[in-house]
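The data below hold one chain only, encoded as structure tokens and taken in the form predicted alone.
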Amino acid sequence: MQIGPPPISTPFNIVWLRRNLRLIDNMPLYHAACEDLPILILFVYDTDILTRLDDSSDLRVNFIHLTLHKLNKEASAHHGGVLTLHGTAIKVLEQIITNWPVRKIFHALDFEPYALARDAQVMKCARMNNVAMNSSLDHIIMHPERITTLDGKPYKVYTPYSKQWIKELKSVCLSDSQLPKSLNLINPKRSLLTLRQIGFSFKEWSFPDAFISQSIIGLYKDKRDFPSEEGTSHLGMHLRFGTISIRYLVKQALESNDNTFLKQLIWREFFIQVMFHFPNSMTQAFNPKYRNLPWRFDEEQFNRWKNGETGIPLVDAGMRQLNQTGYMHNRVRMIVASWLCKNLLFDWRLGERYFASKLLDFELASNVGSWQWVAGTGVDAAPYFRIFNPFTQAKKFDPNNLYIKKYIPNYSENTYPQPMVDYKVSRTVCLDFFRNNVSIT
């Protein structure tokens, strides 16, 4: 592609947005802000992340699209704008680089595979043009460096792992990154991209607002189990895309009386930490012992369970519900796991990759380490004996089957369909594979 001229022939530096798609308590910005070039605010649609996905019409990238129209709309009160670009990454920085007097590119870590190789292809090409890369903290609290036990090693346990990040924080800055009122943006002068030209059509949705209060914080513990209950904060996109302050949502949570949410912000910065340490458990079992399970495959039993048709009630309408709006609750998400790699016998993968296609909220490292959770092949592994009963779950969890009947409207226990297999039998097979094919290490 190409880049055209630069927006104005004298320095500048760049704000590179990626997953922090706000301006407000964003440091990339916060940092560019108090040096003395103008800022030129820029987002990249990645070809290289676009091509793997299978809808032109996701949500995400519509989600995506429309909070950028809301930045260039902020950006405009200082006079500024986003400038959105459509190719690969790291071409479409090789000719900025190459071809713009820009001085310094300041951008956000991010841990993901993909982006570390990446970001270490337009550092090289930044040294070679003396464009310096700012780099900072800004989608977690800790760098997954930062917490480590006595002897220097990665975390495998999460409640340790958790006591720790607990007593870092002590010493970490929460405080707000503001910017200065006569913030020096750029106007690009160029109307932002459309979905069509970057090969995407508009889907008409309700996305849920970035917003957390003390009452859900408050009421998180007792609530956030009852799938029919507005329990969570639905925040997990808003987290992904970077929408909403890490900061301000662990500040939040610290003036709340019980630590329930705060310990699910812990969770989401321990997987991560676990992506970036033991990269290739982004692909395969945690675990060396359960790395060459002879998992199953059924075809037809594996579209059944994405369609939501399993039979079991409360895994179907978890399902349904994530073919529909891209969400599901979280415990559900566990039992439908479950059912799919306990009673099914299929491969974890299969899963993950299918959530991947459809959560708003995927986030690599949650995603797979939630997996392998309920597989039991991760780290932190629920044991292979653990297995969910979606029967006893709903009785427990939704027992006037309001969930359930919210996305299958027509729900009667009396015809509902028969489970696809039947789980007291799946469940003492399952006990028996995950004895007898262990890997000896």
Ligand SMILES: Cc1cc2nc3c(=O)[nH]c(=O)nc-3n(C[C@H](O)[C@H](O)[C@H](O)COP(=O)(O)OP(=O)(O)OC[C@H]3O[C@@H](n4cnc5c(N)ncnc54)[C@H](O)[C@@H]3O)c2cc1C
Given for the second form:
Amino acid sequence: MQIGPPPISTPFNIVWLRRNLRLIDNMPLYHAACEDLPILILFVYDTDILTRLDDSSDLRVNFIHLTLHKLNKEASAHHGGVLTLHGTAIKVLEQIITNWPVRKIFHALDFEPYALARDAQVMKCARMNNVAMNSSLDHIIMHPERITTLDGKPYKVYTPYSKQWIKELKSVCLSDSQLPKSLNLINPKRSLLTLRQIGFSFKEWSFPDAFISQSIIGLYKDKRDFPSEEGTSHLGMHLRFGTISIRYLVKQALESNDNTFLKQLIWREFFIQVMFHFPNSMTQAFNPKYRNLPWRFDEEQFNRWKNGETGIPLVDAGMRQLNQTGYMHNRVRMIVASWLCKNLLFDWRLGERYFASKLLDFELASNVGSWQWVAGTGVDAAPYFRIFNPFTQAKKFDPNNLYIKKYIPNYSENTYPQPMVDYKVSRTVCLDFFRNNVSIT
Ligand SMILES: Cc1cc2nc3c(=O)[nH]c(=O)nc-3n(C[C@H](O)[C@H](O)[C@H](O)COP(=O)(O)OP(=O)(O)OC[C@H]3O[C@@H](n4cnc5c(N)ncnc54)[C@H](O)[C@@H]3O)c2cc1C
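Please could you give me the other form, the form predicted together with this ligand, since above is the form predicted alone?
All chains and molecules follow, beginning with the one already shown.
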């Protein structure tokens, strides 16, 4: 793509937004605002990412598009706006660096393997052209190298990691990175790209608000496991795209007497540091012992799992919730994942990819980490012999079938189809499978 002429001909700095789509409490923007030069806010619709999406009305792209409109409006209060470009991020940035009078590019660190490779390439080009790259930590509280064991190694077990994380928090500044009242933003004088211009289409959707209350945090411990309750924050998508600040969220969590919610936020950082230190675990079992498991596959069974037609009410309700809403309750995620990996003995990577295509809050580190946790192949994983029983789980966490009936409206215990495989038999087969590490027929 051709990027065209620069919005102004005199030197300026860029804030390159990627997954920190907000102006408030935004570290790169704050650092840029401390400098003298005017700021151009840039977002690149990266074709390296977009071409991997199957659905032309992908909700995540719709959400980004909507958010950029909001930001553009907010920026207009400072006489600025957001410049959106479309193309391979590396190529777009290379063109900007070589053709526009840019002095510095401010951005937030992103630890996904693709993002690390992209940023390394952009940095190389910037260095060669005397453009400075200013990277800051914005998406998480603790840099993955900050929390280590006494001998400097990354943690592989959550509990000691979380204890160390909480200790370290005392020396972290959580205060807002306040922006000056007169922010010197550049007006790009170009309209935002439309969804159609980037090859996508609009889908009407009501996204959850980026909102947290003390009552959600306070009741979280008691309500979080019951999928029919509104007991969790639904902030995953906002954390993913940075439409809420993690520092703000941690401050809110610290105001509560109970730290269950905070601990979930720490799980997110735990999985990000696992991804950073062990990037190969994004595509293969973390535990080498399980790298050559002879997983089964059957397309018809896989489709039944994907469509919520397994004959297991809680699994089916969960998959239908995912397909209809782009969200699934955490407990139900564990149960549907366990059914796929342990009762059907399908490779966790198949389930992980399916979730990746559907979840609004899809995060590579958390998704892979959680799938490997359930499959028993990952860090601090549930042992292979812990197999969720979806029937007892339903009795305990959805005793009145409220969640099941929400997603299977005509549900009745007597007429519901039989399970696609018998729970008890498949459990025994699973135990043998892991114990012997041999194929089954
Ligand atoms: C198989 C499986 C796949 C998952 N895939 C993802 C994923 O792609 N993206 C994702 O963000 N979470 C994933 N999770 C973790 C968890 O299910 C979701 O974070 C949570 O359900 C999102 O709902 P919420 O925003 O209401 O979370 P809340 O319960 O309100 O928690 C607040 C935030 O803490 C973080 N969090 C909570 N639980 C976990 C956890 N176990 N691991 C990591 N972070 C956590 C999330 O950012 C979440 O938004 C997965 C879990 C399982 C079992």
